[in-house]
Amino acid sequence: MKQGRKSAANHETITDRKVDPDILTYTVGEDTVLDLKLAVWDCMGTAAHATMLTRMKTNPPVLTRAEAEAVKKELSAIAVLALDGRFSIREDDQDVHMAVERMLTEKLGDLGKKIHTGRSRNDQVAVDVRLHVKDELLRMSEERMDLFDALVSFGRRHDRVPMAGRTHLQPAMPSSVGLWATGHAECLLRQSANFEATYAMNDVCPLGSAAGYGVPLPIDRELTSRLLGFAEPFHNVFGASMARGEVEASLVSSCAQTMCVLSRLAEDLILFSMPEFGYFRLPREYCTGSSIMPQKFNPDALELVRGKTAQVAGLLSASVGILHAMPGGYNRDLQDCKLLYMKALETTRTTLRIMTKVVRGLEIDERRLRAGFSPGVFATDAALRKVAQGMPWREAYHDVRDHLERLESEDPDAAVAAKTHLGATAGIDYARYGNISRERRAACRRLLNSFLACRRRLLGV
């Protein structure tokens, strides 16, 4: 141990080289802060390069296994202090990268030195972000399907309660809430496959690939790839390297997408709560007052959804904004997307929870809703019962169109019980919904489970 504190005492770190402090802040960025959260990401992948590196065919070895389990039984406390949120980042250090590493010296002294052997910073970030985007996805996964649900299930309550259906926001065709609820549901549903898709671009392990070039070493990287739960290796290096920002780029456009859906709904809510429909009534403690007006309840978690899509609208601009004009090769400007990514999914996962509150709390005046029917929301179905009665649907359309006045308000829930084809007022098939939603929870679950025992196998946490 003596000479293990010599050598921590005596490790140089890479910005011993003397650069000028403000070029030191405006490189390292926000990498001080953001890094945090790869922190737990960085020690499983590093636990899993020193595996690789005690099998690496070598005379003498880079690695003994014991020192290996040396390495990994320190790389297991310092994951546990940023589970624990005391791990910390210092300027000298730049990055999570030079921190675990500056850590594992001080306790291990030259064996903390050797756990770079065959890396770059930047197959090193590229696999912490991809690990940390793993998980943050199946997290995410279940809080959509928890919106999703919340949706299905006001649905089903008011299943049959009739609602104008509206187009350009003017009255249109009969409908019923549980059309509108589950039909919301599904935009969110058909979201998952962007997300899926950015699963799958994300699951390929780019370890290995260093600065993108590879090493001269014989480095296994299918077993790294197997050891942290990776589909399969990048299997060109620089094409692995030419990787950095793809992934963030279609994760802030799947989120970017999933806000549009979640903006929408939230605009529905606004417009329905107002006093000039009284379709639906906010939850009271989702509402803020004003501090002249004592009569207000304000919806403004809602129209902060609104503003927040315009916010990851923006992330998304600026995600491919980075990548359209770079070289091939790593590029300092890559750095920024770890911002705009990590920005895009807080913002997206904070959105879809308080959503599924907003919509579990939910409630429905029914005298308001049956009042919003105008003789003309029954135009269209008075069309075609002139067609089942052997009418031309152009000539029945311009007959009733010609002669609106003639036109009488009808029993909307005669209408909403009259459209039983698939997936109108009185064809929505609630337990498709529920198969689909276990089906999905259960896939989300099995994945996480899977992955994580990765990151207990590897560190123990």
The other form holds:
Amino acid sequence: MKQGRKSAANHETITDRKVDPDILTYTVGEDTVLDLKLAVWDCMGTAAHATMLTRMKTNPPVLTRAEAEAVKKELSAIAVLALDGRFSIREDDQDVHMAVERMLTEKLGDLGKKIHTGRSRNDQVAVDVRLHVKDELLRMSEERMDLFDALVSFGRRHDRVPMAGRTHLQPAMPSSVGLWATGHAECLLRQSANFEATYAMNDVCPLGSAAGYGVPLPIDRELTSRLLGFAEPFHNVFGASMARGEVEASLVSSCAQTMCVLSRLAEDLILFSMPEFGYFRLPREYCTGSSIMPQKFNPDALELVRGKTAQVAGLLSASVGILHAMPGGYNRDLQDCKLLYMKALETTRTTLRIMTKVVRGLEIDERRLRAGFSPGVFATDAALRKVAQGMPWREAYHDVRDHLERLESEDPDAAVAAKTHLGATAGIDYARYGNISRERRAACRRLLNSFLACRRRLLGV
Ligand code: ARG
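What's the form predicted together with ligand ARG like, now that we've got the form predicted alone?
Following is the full complex, with the preceding chain placed first.
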């Protein structure tokens, strides 16, 4: 095996400069761990770059086709290691980029040393992040639809079961379990728009911007962008370098907003499963106990959803904080955007899965739901009956308001059935939800398949 150049106390093997160990540790930060998530994407980006180098019209060629094939064979082996969780980054590598280059050089000698021609770690990491984010976004979309479907099927199962609608948490108007559940489902669905915006922003290739100023070589940025499955390359290379951190912040923002939806759902579940309400029952195995109070079944998981939502909002604030005063061009602050987006993604995806599980296990107590209908809940309906008999609305309102003691309990089922207009308790279109879910899932699967096909073409995995 040919060896890369080595020095005695080499803290930086690739650039061959010695860095104070404390400074090195501080600047490497968590990259030796975080970058593991980027390893397969780093191989993919490098494979595209290698292919491009062979097509570059220079004499002599920077890389021959045979050399590129040898590099890609090694990249493929490294990608397999990464996918199996057997890839590791040493502190003296600093990051995944130099770890991969080191491994290539260990296997291929001088050939490995050619691979970084015409690029910088700045465009390399930017490309890795975008490939990783694309993969994550497409997988998360499935998880979002899983929760959407779980809420819709819970709603359909208990569609017309009466549930007092609340404003200010006070009993307000007749509503239904179907309306409650599909209302939350629609909140989640609306979040897709944020992720789609992040996806579009992410689908642009920064490779070839190098350190942010391009290179005096005839590199083909259209080619690498196409090979990697991006919609297009960035035009301005300096602008491309400044896009680092932007997509991460957009992603964290989308995550924070989705977490708000999940947190409000969690809060409703905590509230309505309290013994004082008793509308819903959480499966006992989804609750945790107390070390002193034997009777306890606490909704800890749902409480953590609330707390983690605050944390993801904090990650958003940190992302914007890193960007807001940074001068143009690459600055090392950007490295920490990785930590923030990875944490936000992980928290949001895990929370989506947990909430899906909870909703799938949720049961209702019809008796308690019906008991939530105090006479006051029917007050607006009573006023509207007067309007139907010809009384002007404001008069009908005062008539009911002045004699609240006359309000009587009514039939909640009839009240639920009486609201037949679009999207009301008796007007929920479940077929529409089914179609939306099928279409979104199919669209994401198509995108993921074509993206993974690019990876297979480049790496064979
Ligand atoms: N780990 C670094 C990051 O995430 C890679 C880029 C380093 N570039 C540099 N000029 N020091 O930002």
